[in-house]
Each structure stands twice: as C-alpha cells, then as structure tokens.
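We begin with a single chain expressed as structure tokens, specifically the form predicted alone.
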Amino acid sequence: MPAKHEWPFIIVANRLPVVRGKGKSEGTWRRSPGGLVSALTPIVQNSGGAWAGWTGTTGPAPDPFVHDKITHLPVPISRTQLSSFYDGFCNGTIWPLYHGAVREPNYHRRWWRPYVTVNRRFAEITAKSAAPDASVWVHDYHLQLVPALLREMRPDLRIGFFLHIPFPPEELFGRLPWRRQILEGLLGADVVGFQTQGDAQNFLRMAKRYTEARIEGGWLHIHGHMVDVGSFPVSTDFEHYNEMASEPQVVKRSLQLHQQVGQGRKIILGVDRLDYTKGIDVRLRAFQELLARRPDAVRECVFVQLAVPSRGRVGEYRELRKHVEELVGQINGEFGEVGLTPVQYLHRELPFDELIALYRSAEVMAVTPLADGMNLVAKEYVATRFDDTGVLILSEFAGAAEELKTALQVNPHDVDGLAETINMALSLPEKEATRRMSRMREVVSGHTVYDWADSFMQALSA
C-alpha cells in the first residue's frame, strides 16, 4: 500500500463505491450500482486516485485496499456513532430541514457531537492520504464540516464540495442551532456546488448573514480565502439507459409487463425510495381521487408503485411503509373489480434490466416529490424513451423541473391538481406527448452525469 500523502485526487463520500458480496461472494467487493459511482469512477482511476468512505458495517474498518483500479480508504464508524451521526443528525435533523421541513426536524446536542467526531475522522484520513497540492472532492450532507477541517489540516489542498440534496431558504436554515458551524465548514472548500441556482443563492445569503463572508465579484471571501459557489445539476448516464431500453430482451420484457400488469390498460408508474420526501402517499390519494371522480378509469389505467426499501431501522420510515400499504389496500378494496386491481405495489429493489423494462412499459411516469435536490428517476425515464413516447408528470419542487420544462409540472401537495394532471396525462394527444418528450430527451442527452462531473472538476481546477 502506498505511503501517506500519495494520492493526487480523492473522493470523500459517506459510502465507499463498493459493497461486500454475500453468499458465495462473501468477503469479496463489487462496485455499487448507480450512475453517480459510474461517473466518478473513471475520474479516480485516471488520476491514480483514492476514495474515502464508510464500508456500510460498524466497528473497526478494514485496511485500505485496491478494487477496480481504485484505492479505497475505509473510515470506521461505531454502532453508537451510526445511531447518532447517521440516523440522528444526518437523517433526523439535516434531511427533513433541507427538504423544506416536510417533517419536523429534531435538534439534539447528543447528535451534533458525533457528527463533528465522524466528520473529523473523515478529514483526518483524507489529510493523511492526499499528495501535496492534491484535489479533494467531498460529497453531500453527511460531511459538511470536512472542507474546513481539511483546510485547517492541509492548506495546500484544492477542495471541492457538492451537495446532492436541496439547500434550504433562510426561514428554515436559520432554525439550525449549528448554522454557523455548518456554513463555516462548507466555506473551507474552494468550490461549493449545488443542484440548482436557487440552492446556490440560498447558501450565498446564509453565508453572508451568519458568517464573516462577503461577496465580491461573484465569489465569497472569508479569512483571506475565496470560494466559488455555483449550480452543477447532476444528471444520468443517458447512453446507458437509452441503449439498455432498446435491447431485445428488455423490449420483450416490457411488452410482457404491459400485458400482465396493464391488461389492456395504460400504466402509470411511480419509482421511489420509500421516503416521506417523495410524496408517495399524496400521489396515491390523487389517484384515489381520480377513481372517485371517474370510476370507469379502473378499466382505463393501473397505477404501479415501486417503493425501494429505505432506512428500515428508523421508526418514522416503518410508519410510512405501513401508511402507504394501508392506502394501497384501501384503494384496491374500494375501486377494484374482479380481475382488475387499481394499484400494483412492490416494496423491493429490482434488477437494473427489470427496472428499465418497467420504465418502458409505462405510458405515464409520476415523479412527485414534495422536495428533491434533483430526482434522477425523472431523467432515467426520459432516457429510456428512445421512441419519444411517454408522458412525465413532474413536481415543481424537484431540481429536475428547472431543466425538464416540457414535463407536466404539478404542485405535489395539491391532491385535486395532481388528480387532474394524471387525467390529462392519460388523454394527452400523441403529437403533443411526442413534442414534450422529444424536447426533454434533447435536454437530458445534452447534459449527462459525465458532463456534470467534468464541469465540477473544471471549476475545481480553475
């Protein structure tokens, strides 16, 4: 293993880009799925770099190891720290607060202290591992203190930070007891990136109000240090989704799904992590309202909701699952007919090719989060529509709404308006649907996840 101060580029994220195999593969590592890992991996490989993150299991961390031409720097997190740092501060305080306080955030000092401790540990491991004048790219809300801690330890480093979730406005962020510490943590970076221009503006206002930073020439200046703040909207691997969608076996499977699930009806699809920010329950109530207004719609359409398990240790998420499943049962009991089920509900992950087939089988995609940094599901659906078919219903409060302007945009809190939009999507003229989808595909193909990574790295090296 190389000596310390060896790697010229390091990604720092809550999780490593690998997961440990199970069953016969136990003890081996494999790359995590997802476009983000795919986009960042070549950058690390080409630079001879490393990736610092948690393995996903508590207790002592394994020694650094090489997998897929990347040196992995495991960061240890204890069971107690996981409870306070991750379940507590990250997901009980920051997650709801940054998502518009759609659930009341909790502010506990017993959570804050482990957050500081874990952030310091990430910074220490990175500081020991980075080569002189190396570039470091820190990711997301788990590690907002790392940039300043790193700058204190290694002022020679070029440091970037990207927030994958929304950054809240003043009336929400101002409630955070540790608002100054968070802001000063982020201001340790040379480049601070957000999903939207609105998020970037929120941060600039907060930094100006709660720290000694001042804005000059479009840059933030603090303690003799300049910070470039901007929006870098994340995207998806367009070509991968587009090509997979046209694979013969995927096309065949999508037709099977449509025949089995649709039974001659149009499919309305929802694909989300089971999280209260995604608006799954409101979306289902809107579909319920549509059926109440038009009982014959049960023979015209079927709602398929894929809810990927998420944070099952947290009581609030277990309650959400119970609520959603009760709502599905209520709709099916009230409006179902013999042989016709209004809502098909799946609570599990699907293999990638099955997910693409599901995207292809759906005439309508409903992406209606109450708040979202970007929402890649919307872009993934667009990327699979190689024939320009399909209608996307998209929340105004998803970051993707800034780019996908020809989607049918909705206020996800408005049950009546959402029901009307679903009804509109089902009857949208083919020519109009094609026009809208064609424009969205131009946008998504013109700015992929690789373009996103390249644009941030260019800003970091400027």
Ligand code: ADQ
The other form holds:
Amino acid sequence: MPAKHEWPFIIVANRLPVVRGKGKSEGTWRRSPGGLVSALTPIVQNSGGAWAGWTGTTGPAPDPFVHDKITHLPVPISRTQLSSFYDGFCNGTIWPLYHGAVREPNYHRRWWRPYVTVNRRFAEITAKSAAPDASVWVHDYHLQLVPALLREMRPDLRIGFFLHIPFPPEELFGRLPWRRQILEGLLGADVVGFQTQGDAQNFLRMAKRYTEARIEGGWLHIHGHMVDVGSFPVSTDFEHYNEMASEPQVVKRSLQLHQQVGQGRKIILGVDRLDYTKGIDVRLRAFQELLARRPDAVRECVFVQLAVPSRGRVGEYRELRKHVEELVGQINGEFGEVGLTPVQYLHRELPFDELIALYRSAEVMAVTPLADGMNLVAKEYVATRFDDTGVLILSEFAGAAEELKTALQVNPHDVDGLAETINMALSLPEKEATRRMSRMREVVSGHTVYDWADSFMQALSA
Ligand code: ADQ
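Mind sharing the form predicted in complex with ligand ADQ? What's above is the form predicted alone.
Now the full complex is given, and it begins with the chain already shown.
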C-alpha cells in the first residue's frame, strides 16, 4: 500500500487508464488507447501523481501498483454495484437525461443509493492518498458527488471537476429526483468545467435555482467558498493524427481500402460507439432516402458504418444493435446489386492505424449524434486531412459544432435534410471543400487535447 497522504496530484475517473492484457500478456497492464489518456498521462507523470479508478473487473480490487511511472489506485466495484451504479444510475438515468432524454431516463431509488456508496468509496480512497494541499481532478458523470464528499473529508485540497457529456437545460434537469444532491456534489469543486458555454450556463441556472449558490463578481459562491464555472472544450492530439495519416503504411492501406470497399465509388463514413445518442439509425434512414430518390447513387457511393460495441449488458443497447443491423440488411436487400453493397457495416473495435486509414479513405464523414458533449471523431477526421480534402457533415447538437463552423451542419433528426446534405457533400466543388476543411484544421490544430488539459490545470491552480 502507498504511504497515506502522499500524492500531490490525483486524477479520479470511473476507469483507470490501463487495461489488463489478454492471452500471452495475461497478468500485465497496458495503457488504454485514446487521446484523453495520452493527454492526462504526462500531467500525472510530471507531477509525480496518481490515478484512482476502477480496473474493469468486479470484485476485490488489486493493491495499488505502478505502471508507466503512474501510481494506480484501484477502486473496487462489486457485481451488484456494476448493475445498479454503472448500468443503472449512470447509464440508465444520467446518460439519457443529460443527452436530452432521447431515451426515457429511469428513476429508481435502488440505483441512487449505490451511486452514493460508490461515489463515497472513490472519495475515501482519494482523501487517504492525497498529500496536504494536493490538487485533484475528478472526471465525468459517474462521480458527480465526489467533489463535495472530498471537500468534507479534506478541506485543504484543490478540487476540479470536468463533465464530458452535455449538461441539460432546466426542463430536463429539473425532473431528476436527486437534482439538489447532484448540484451540491458538483459545487464541492473549486472549478467545474463543461464542454460548451451552453452547458456551463445550464449548470449556473440550475445551481441558482435549486441550491443556496449565488453569483457575485462573476463567481459562484456557496457555503463560504467560490466556484469557477466555465467551458473547456475537449480536443484531440492533432499532431499525432496528422502525422500518422501520412505514414507510408497508412497511405497504402487507405488506398487499398478505397479500392476494395469503394470500387471506384466515394466512401461516406460513420464511426461511433453503438449508442442511441449517436444517431446511427437516423443516418442510415437518410442514406436509404437518398437511394430511394436516386437509385443510381449506389454506383457513386458506399456507406461504411463502423460501430464499436458498447454497454451490451443493457437491454436498450442490445435492441439498438438489432435495429441498426436490420436497417443495414433492409437497405442492402432493397438497393444492392450483385457485387455492389450500399452499406458496409462493422461491429467491432479497430486498431488505431486501421481507423486512421479509414478516415483517410473517406471522402465524406458523417457525424450526426442527436446529442453529444463534444464528439472527438469529428475532430480526429479533420486532423487526418493533411491535404485539406474531405467533407465533414456535423450535427448541430454535437459540442464540436460550436467550433467547427465550416462543417456542413445538419439537424440529425431531419431524415430529408440529412439525405439532401449527404447528396450535397458528394458533389461539393473541390475548392469549396478545401476552404471549409482548411478552416476546420486551423481550429483543431489551434486547440488540441494538450491545450484543453493545460487550460483546465491553469484554472485549477489559479
Ligand atoms: P464518446 O461518447 O465515447 O465520449 P467520442 O468523443 O466520439 O465519443 O469518442 C470516441 C472515441 O472512440 C474516439 O476517440 C474514437 O477514435 C474512438 N473510436 C471510435 N470508433 C472506434 C473503433 N472502431 N475502433 C477504435 N477506436 C474507435 C465522451 C462524450 C463525447 C466527448 C468525449 C471526450 O460522449 O461527447 O467528446 O467523451 O470528452
């Protein structure tokens, strides 16, 4: 066990930044893929800090361990807590509610209590491990009570909280039976960060309405302490994607993919976790509409949808998978020709370089979530277009739409509008596409995931 009160900086997130090796590497840990982990890792390493989170396996947690110069503080989660805390309150209540109630959120007291218990456990482990006056950065909707619990246990700490998903407006948030507890939990932090200005405004309004918090001099004041509320839009590792995209093996693979999949047709690509917030089904219906209006389009373009398996234990996610797969079958059956498939569907994770090759192979990228905190896929696609080619179709309801103004923005619920936009994207003049893409590349390269982490850390140390 590490000495108590040792770490000057701690990240607290639902998951640790490592995954357990399989097969030959059984018993070892490797760093989880993804931009966020890459951005946060150097901050923790350079500060001699630690990371508290769940390992991904239920039952007793292993002892703290060091991997990649970071001390990992595993938090245990039992099998019943996995179903009530994680599948239940986090993904059955908060997730749909915060994403605009695109599915009916469920309110169960039997889920709320484990949410409190698990949050308390995260706070206790952190309180025991943080050095005097340490900084702690808590992440996301799973841990909204941690800031206040931690402040109560360790008033000396600087506490930051960042929400990766949207924060809903009053008409929705007001429905939550535990709205006051959640707000007070978040208000235990010194800095509360959101993806967009709109999210931060929603939060300020709710805090004033349902708690004793008051705004004075641009700060939120509650119980004698000040809370800095602001927007910190997350981003991607621009340079990494940009460089990977021009690696010879990626260039070769993307040409190969284009020949095999495209067969001379343009590729329209969708890449998402298989989640009902991502609008995959409406997007497919829009493509179906396009083919119905213009059946010859099947010889001009192919739709490639990559869906990463997600939350398969939850009934709604299994139903969504069935629905999406039925739609794919329907479109292919109705509009396909022998040797020519309109929709190519993959349900799996892909290695990083294969994903980049796919981004490179796509003339059109369709990112059409019904609601999304930011959406990194949109920014990743932009980062791989080093030659300023490619057209991005982007939902107005993704956080990224605030920054990527020259994308072809769409209402992701509007099947006809989306069909028209896909059609327009396929024939957008090259000059116009380049103008739009080069502007988006300026935006993403000017604000990377490292800038995001730095700006949050600066606010936390102010
Ligand atoms: P997510 O809902 O998971 O994140 P997103 O931002 O799009 O959504 O991130 C998905 C990540 O998964 C991307 O980095 C992407 O490269 C990766 N990925 C997707 N498909 C893959 C595949 N087939 N194989 C391998 N990797 C794949 C939540 C919020 C978002 C917010 C992020 C970060 O919902 O709104 O942008 O957190 O704050």
